[in-house]
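A lone chain, given as structure tokens: the form predicted alone.
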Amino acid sequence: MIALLVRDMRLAMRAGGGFGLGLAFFLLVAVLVPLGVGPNSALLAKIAPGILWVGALLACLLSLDRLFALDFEDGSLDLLVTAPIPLEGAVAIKALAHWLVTGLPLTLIAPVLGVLLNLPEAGYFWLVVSLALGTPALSVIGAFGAALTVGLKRGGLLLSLLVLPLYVPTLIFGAEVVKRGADGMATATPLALLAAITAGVAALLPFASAAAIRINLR
């Protein structure tokens, strides 16, 4: 399992579809939104939680089509299916690798980009907490979408259409945590719902993803 995790992280870094691309996209969103909205500090502070979460979500989405595609092309996916380790565990490890090269760097850099969007000082802590808690769900849900579209030529658009509706609850509660934290309000309810989503998808979707991969490889 550890060897598979290290391998997937190396492939993601070398392929250029994880760490660098996601951070570059996130940075572009944080830079372009103030230019488009204008120098209205109050407006930027109001929309910052939502913009930062949307940017992180779309940045995670960029590399999802490569999650299983490279393994499918070189035949490694067939070996994973027949390997003695459970396919569900392999899917979970690949989702973890995706989070380590996309979700975690986005979480760490988000406070810096929050400065560009004039995020209130009280919201920085909750921004990091919500992204750390919510981005793993984005990777696991994305792995499920990638499993459904594995083997399809030009399946990136279909993957986006499948995954984006499933991302909506995570986006809503994640942005709400930051918004409430920035306003000094209680964050317990949206934070608990965000944690429940992450725990639920982490427990269930690897099994659904493994089943989808087995069906697509028949």
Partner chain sequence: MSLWEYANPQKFMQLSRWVLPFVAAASVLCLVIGLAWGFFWTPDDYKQGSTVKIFYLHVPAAMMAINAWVMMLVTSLVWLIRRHHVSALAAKAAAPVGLTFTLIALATGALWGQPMWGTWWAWDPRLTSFLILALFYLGYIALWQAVDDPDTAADLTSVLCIVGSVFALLSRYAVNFWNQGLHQGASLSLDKKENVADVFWYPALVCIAGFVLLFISLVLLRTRTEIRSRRLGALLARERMG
The other form holds:
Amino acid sequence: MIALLVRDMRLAMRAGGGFGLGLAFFLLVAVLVPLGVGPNSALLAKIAPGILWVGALLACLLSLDRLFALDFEDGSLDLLVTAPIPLEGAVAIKALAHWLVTGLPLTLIAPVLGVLLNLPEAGYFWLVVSLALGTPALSVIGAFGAALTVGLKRGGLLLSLLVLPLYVPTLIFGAEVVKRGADGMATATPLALLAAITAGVAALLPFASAAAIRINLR
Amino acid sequence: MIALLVRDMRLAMRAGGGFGLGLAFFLLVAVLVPLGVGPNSALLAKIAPGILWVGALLACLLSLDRLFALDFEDGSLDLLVTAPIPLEGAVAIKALAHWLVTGLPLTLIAPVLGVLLNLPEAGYFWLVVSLALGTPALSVIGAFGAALTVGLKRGGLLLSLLVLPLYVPTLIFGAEVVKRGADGMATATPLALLAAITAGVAALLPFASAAAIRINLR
Amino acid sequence: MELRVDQLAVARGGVTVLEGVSFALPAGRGLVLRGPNGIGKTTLLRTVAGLQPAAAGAVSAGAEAIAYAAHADGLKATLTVTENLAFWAAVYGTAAVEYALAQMNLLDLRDRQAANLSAGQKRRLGLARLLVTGRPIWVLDEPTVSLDTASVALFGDVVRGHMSRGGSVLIATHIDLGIEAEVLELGPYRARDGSQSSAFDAAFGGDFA
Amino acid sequence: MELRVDQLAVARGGVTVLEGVSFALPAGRGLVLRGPNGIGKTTLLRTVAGLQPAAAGAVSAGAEAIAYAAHADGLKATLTVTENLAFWAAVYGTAAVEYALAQMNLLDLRDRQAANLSAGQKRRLGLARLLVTGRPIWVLDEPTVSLDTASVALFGDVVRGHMSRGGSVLIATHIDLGIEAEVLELGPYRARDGSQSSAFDAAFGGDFA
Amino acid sequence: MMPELGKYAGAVLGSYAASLGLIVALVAWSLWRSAKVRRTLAEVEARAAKAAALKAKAKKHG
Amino acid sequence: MSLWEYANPQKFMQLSRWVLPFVAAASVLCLVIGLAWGFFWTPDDYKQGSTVKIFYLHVPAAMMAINAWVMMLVTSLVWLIRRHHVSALAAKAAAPVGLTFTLIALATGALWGQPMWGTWWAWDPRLTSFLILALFYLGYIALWQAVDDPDTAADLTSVLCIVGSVFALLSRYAVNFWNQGLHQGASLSLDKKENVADVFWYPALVCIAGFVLLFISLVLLRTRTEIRSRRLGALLARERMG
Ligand code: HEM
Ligand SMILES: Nc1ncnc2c1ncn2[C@@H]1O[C@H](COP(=O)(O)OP(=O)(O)OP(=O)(O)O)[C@@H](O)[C@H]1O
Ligand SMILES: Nc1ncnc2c1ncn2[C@@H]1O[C@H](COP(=O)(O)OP(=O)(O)OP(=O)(O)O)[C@@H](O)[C@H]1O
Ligand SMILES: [Mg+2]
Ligand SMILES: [Mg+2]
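In place of the form predicted alone, the structure of the form predicted together with its partner chain is requested.
Let us now look at the entire complex, which starts with that chain.
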């Protein structure tokens, strides 16, 4: 299992810097939105928590698309399924690797992008906390979507369609934490709910994902 | 050449409804942003032009990623390069096919999403006009990015990184047209600039793209 | 460990392609599947390897005794030869990487990225994976595609070595590998038309057309 | 139309793999390239087909006389057999789809999606593309991979037919196709160590190592 | 007969038109698809029966 | 005889051929009576004016949009547990119907919202969760379409339906948390002070019955089509094999 984690991370690093690119996308969203919306800084401050969370979510989604697809195309998924590690574990590990190369760096760089979007001072701490708690859920849910669409040609966009509605609760609670934090309000409730979602999906969804992969391969 | 257009469009339609999915992503961005930003409709009305343009841009980008990659992977790009049609023409045709299956439907559905984001009445006309004029540029520029990254594993995110800065002028002028239109101001200048960008890239970029493909293949 | 296949029927795309296939493959033996393109060799091997359910019949050996090698090699283009093998060795909990490299004549290429191998070198690496699985039953789908004659002979030696250590091999191939193995011609097992892959499709006749 | 290759050197990944390759292939003739895995056959054929520049030497025939078939078939999985061929026929401006289907024994499969073909059937479709190009010089990289003996014979016939109509073929293969063709063994041309692939490398002599 | 809808006529009539339109479209599409599938199935079923009969005959002779 | 026998395609086809005309007729009858009653012979509300008439479409459609998803959830579970093909195909058949009802609820709601709230669309929790429901329907249908093998598609969509149901509930909760909203509460009251007057209520009940029956007949019809097309696919595949 550790071998799988190491391999996936190594592949992510090697693949033309797949590592930095999730970040880059996040950065670009944070840059493009002010360009589209206009330079009014009070307006930007108001939408910053929401945009940052939506940006993180899209960055996750974009890098997710080939979580299993590459392994499927070159035949290693077949081999992995017949290998002596439980597929549920393999799926969980792959989601973890995905988080380590996208969710985690995203969380760490988010404060910088907060500056670009004029996020109020009080919001930074909560931005990092909410992303740290919420992005693992994004990776695990995304892995489920990727498992459903593995082997379908142009699965990429279908994947987005399937996964984005599943992201809704995470997004709402995550953005709510930051918004409340930025306004100096109590954040305990949405934070607890966010943590509950992450714990719940991490415990249960890998089973659904493994089932989906088995179905897709036969 | 027409055969290539027909084939690409047919592939887009067949591939699990690749046709509708660009739209779906656009729709999802329009849904997610309010979920992140909050339900305040005056706030939404203000950011609507920018968000709609950013959404259209991201929807284009996402579907772009495999414009040449699929042909590269299964070897048809090699065959296409040795075929008796000029590669510049093939690239232009592929960009056109991409626009027909993403940019065009996006333009047509945009007003509906305007409703979701509370776009002011006066903005709808300009939204459609600016997208109709601007999305071809997105497809052509995107084709250039795709040509640069063809053959690189995990080219998808690298592609985003390369292409998004190139999208900046289109985005700025496009969103500006809608913003001015929504506020009842004159739109002639940004509209003219937008048209100039589209005409310019459509005339010149296919040559750069073809060169990039030739380099990537050897 | 014996592999026993009993009245197996296999289906692809909802259509039964082979039916009534039975054979036994004792330890230390080999069996070569032959048959024209499209008869269903790949489908049969995937079923035996446990990747798809059988339409009817049974496969005795558990999937955890079987190492499967498909048309595709499952190589990661950005990893080196050694890294590719080491990953599978770790997954299967063995430490035979060096041995496998030596056996498949890959020592010179060990630090090359898989992307930079020729077609035949890639295939050799794909086959080397079998040696690090440590599993007794090898199920191989056209293993010698792209190999030159020297490499085919090399691979024949590897297979013979595996059999002499009590392993068994089930191979679908169109060419002669030069190993002593029984041959099963698949022609006679071709499913008669009219057979259906699921009870559901069979469950209703034409009476409500 | 004659294909003439003169003192050709080809490079892959910045390393010259073959050099000093010369041969002439007159119309109506065949030439088989042989050589162990990794000697550089694929690299040579890609250079001849104009997909990569030569490191040195020259290829006489223009790329527009050549039809190239690579390790990969270039099939679109979601298109049917006929649609796949019809596309290439339209690109090359010919109308030989029916003829090609008949020649490669694909008539029964004509409405099947390429995704649902077996390995050998896919390969037959990939080769059928050659017939719709209408080009005189075929450059083929291991064309018979995955084909059964009947299909190899069928393809042999197709190649002979092409040659009898004044076409020529250059084939890299490890097996015997049963066509009358000269054979070029690639071993001896192998680039000596130290040969450099580009003017750049040559310009940096060892004097500041 | 027609009730007085007042200033909301647009909204009310629009709702009825949109809803009935969607329902009619769905019903029409379902019926059309049903008829089409039924027809093709009958054709293919007949073809299959004929092929089976031919095969049986061939077996008897050969 | 157990209920499961109707999951046998032949039994199902026989039964549904017999039942379908009656259900369809009943649904047309209920819809015509209910809608005509509501449209022509009910008074205007003192506050909402003639817009109450939208109620007869909006509420039944909204209810059935949710019920259709519940039915798909149940049939998906039955398919996964008992492998009854009719069950999977019924889920497939129901999805477009559910989506249509969702769209009707959204469209009538939007048309209602314009006079009542002065806007076509507001990010009210109910409306938002219905929009999300529409997305779930879309994804579900797209997944059915994207997979070639029918059994694989049935398995995958069933898994999606189950996981999606959990997330749909979660989203509903999240959306409520996010915005308290303008929309009516779950009580069936048009007017905050009292329950809906009987004059509005009786035709509404008939309409609801009509929508339920319409749903059943459409699902029966479409399931019959799906079963036939499944057999058609099998026959064609066999033909191609030669
Ligand atoms: C003044 C305007 C409106 C009134 C009086 C109204 C009234 C109602 C009522 C009474 C229900 C049934 C509640 C229940 O069954 O528990 C309902 C459900 C619903 N309405 Fe509205 N509605 C209005 C506007 C809208 C608008 C503008 C939309 C959407 C664009 C909308 C969407 C929905 C939805 C989706 C439901 C189903 C929600 C559920 O049952 O959970 N409504 N509405
Ligand atoms: N979806 C489908 N519907 C009907 N038939 C299919 C479908 N997919 C594959 N087939 C057919 O199933 C048969 C079995 O294919 P399989 O790949 O097992 O053949 P094979 O013996 O491995 O052939 P090869 O030697 O060419 O690799 C083929 O004739 C193929 O055309
Ligand atoms: N980036 C690289 N750096 C160094 N050597 C490379 C690189 N890429 C490929 N090679 C080597 O170039 C040689 C030529 O490869 P090529 O694919 O042409 O061989 P081939 O004769 O077609 O072999 P096969 O019969 O296996 O297909 C191989 O030995 C390969 O390992
Ligand atoms: Mg095969
Ligand atoms: Mg080669």
